[in-house]
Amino acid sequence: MNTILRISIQKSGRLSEDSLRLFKECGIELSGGGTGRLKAQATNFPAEFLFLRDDDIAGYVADGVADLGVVGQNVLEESNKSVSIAKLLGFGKCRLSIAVPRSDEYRSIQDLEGKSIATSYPRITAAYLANKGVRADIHEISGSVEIAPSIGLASAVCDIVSSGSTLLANGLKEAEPIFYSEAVLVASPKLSEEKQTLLNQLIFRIEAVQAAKNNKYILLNAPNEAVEAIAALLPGMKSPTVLPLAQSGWSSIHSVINENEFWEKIASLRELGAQGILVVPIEKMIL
């Protein structure tokens, strides 16, 4: 029997679409379709995908029912399941924060001493409070956490924050972030040697996709006397490619640049005489 990886991802929710997009960018195509599917086979990689509730993924992986899973670090930390983080995935970034009514004056976490906090993350919240030496009453509720202060259930909430718009709509303000999260690929402690090999292949593909997203291919024309200075600004993966142009005294320089650095360096490139600057997306990048 051929070895396959069983990979669990969200059936729906914040990470579902981004998870599917990542595997597609890794060149993995799934058979079947439709939003109601619970399982799908990869057509060009030895993998089977399970579509599960977010809260169930870490448990399936810990029990060895699934080999891998894509889950938020917040959910993983709250579950306290015995799995290993194989790769940070870079999407689904958010934070778990204490929030209080906008009318309340908030100076520090000590203001919550003896008060009540509503949350879907009692373990993370309790650990943070204990670390700060604060004793508070934690109400565990699932869903609609933000409504708790307005109905008198709690003095504050601890919930996931992305843009903060949900807090604002419910008369709350973010007071203190306590945990930062992103999507992670988790692995079962029971992986066989063959499955570990497949996991390594998958991580190689993910890293190639991530490197491509963080970098851009840059092409520009420059006078020959500026080539050395421009090459110092654009070292690329090893060194830039320099090609002579048909016009005497000019060269074309090709390199790779981190997207975050581009806007910092563009002014210097122009000052050195660079012209016709093109910045092109990279689909895959093997380091």
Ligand code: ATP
Contents of the next structure:
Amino acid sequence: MNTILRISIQKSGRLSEDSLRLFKECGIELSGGGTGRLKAQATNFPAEFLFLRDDDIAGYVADGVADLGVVGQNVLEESNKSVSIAKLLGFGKCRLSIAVPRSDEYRSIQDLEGKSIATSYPRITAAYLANKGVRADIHEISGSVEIAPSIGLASAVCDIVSSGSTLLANGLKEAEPIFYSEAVLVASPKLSEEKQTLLNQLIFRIEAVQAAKNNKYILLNAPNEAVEAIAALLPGMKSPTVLPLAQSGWSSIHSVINENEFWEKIASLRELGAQGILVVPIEKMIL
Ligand code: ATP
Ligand code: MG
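Would you mind giving the form predicted together with the ligand, to go alongside the form predicted alone above?
Now the complete complex, all chains and molecules, led by this one.
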């Protein structure tokens, strides 16, 4: 039988679209379509996809029912399943924070000593409190955690925060972030050698996609006397390409630059006499 990787991703939720996009960018196409499907085959890679609730993904992977999964670190940590993290994926970023009523004065986590905290993340919350030496009562509830203080269920909450608008709408304020999360690719600890080889191929593709996202292709024109200084600013992958322009005394320089460095370097490039600067996205990048 041919080996295929069984990959579980969230069926419908905040990670679904980005998870599908990730595999698409890795050149993996899925057969069929339509919402409501629970399974799909990849047409050009030995993989099949299972669409699950995010809470179930780590368990399926830990049990070996699925080989890989895409899940938030928050859910993974809370589930306490033994899977290995194969790759951080850079999307689905959020944080788990302690929040208290806006009128409360909050100085430190010690203020929660003897209080009750409502959360859907009892394990992560308890671990954080234990680490700080704070004893508090943890009330596990599965949803609508933010209303707990206003109905007298708890004096604080610990929940996912992104913009803070849900907290605000419930009269709460963020007191302390306790866990930062992003989506991760997890792998079963008992992959066969053949599956490990497929996973390595997949990771190779993910890294090419991630590197491309973080970098841009840059082209510019420069007077010949500035080429050396500009080349030093734009080392690229090995060294920049320098080509003569039709107009004598000028060259075209091509290189690759990290997205973050671009704005830092742009002023120096212009000071050195660079003109006609073009910055172009890169689709895939193999280092
Ligand atoms: P499911 O139906 O699959 O159980 P869910 O309702 O539990 O879905 P979602 O709200 O879709 O989960 O969130 C999935 C994951 O997305 C979270 O566990 C978290 O890792 C991540 N995430 C990113 N930003 C946010 C956010 N602003 N709020 C909540 N989760 C976020
Ligand atoms: Mg869920």
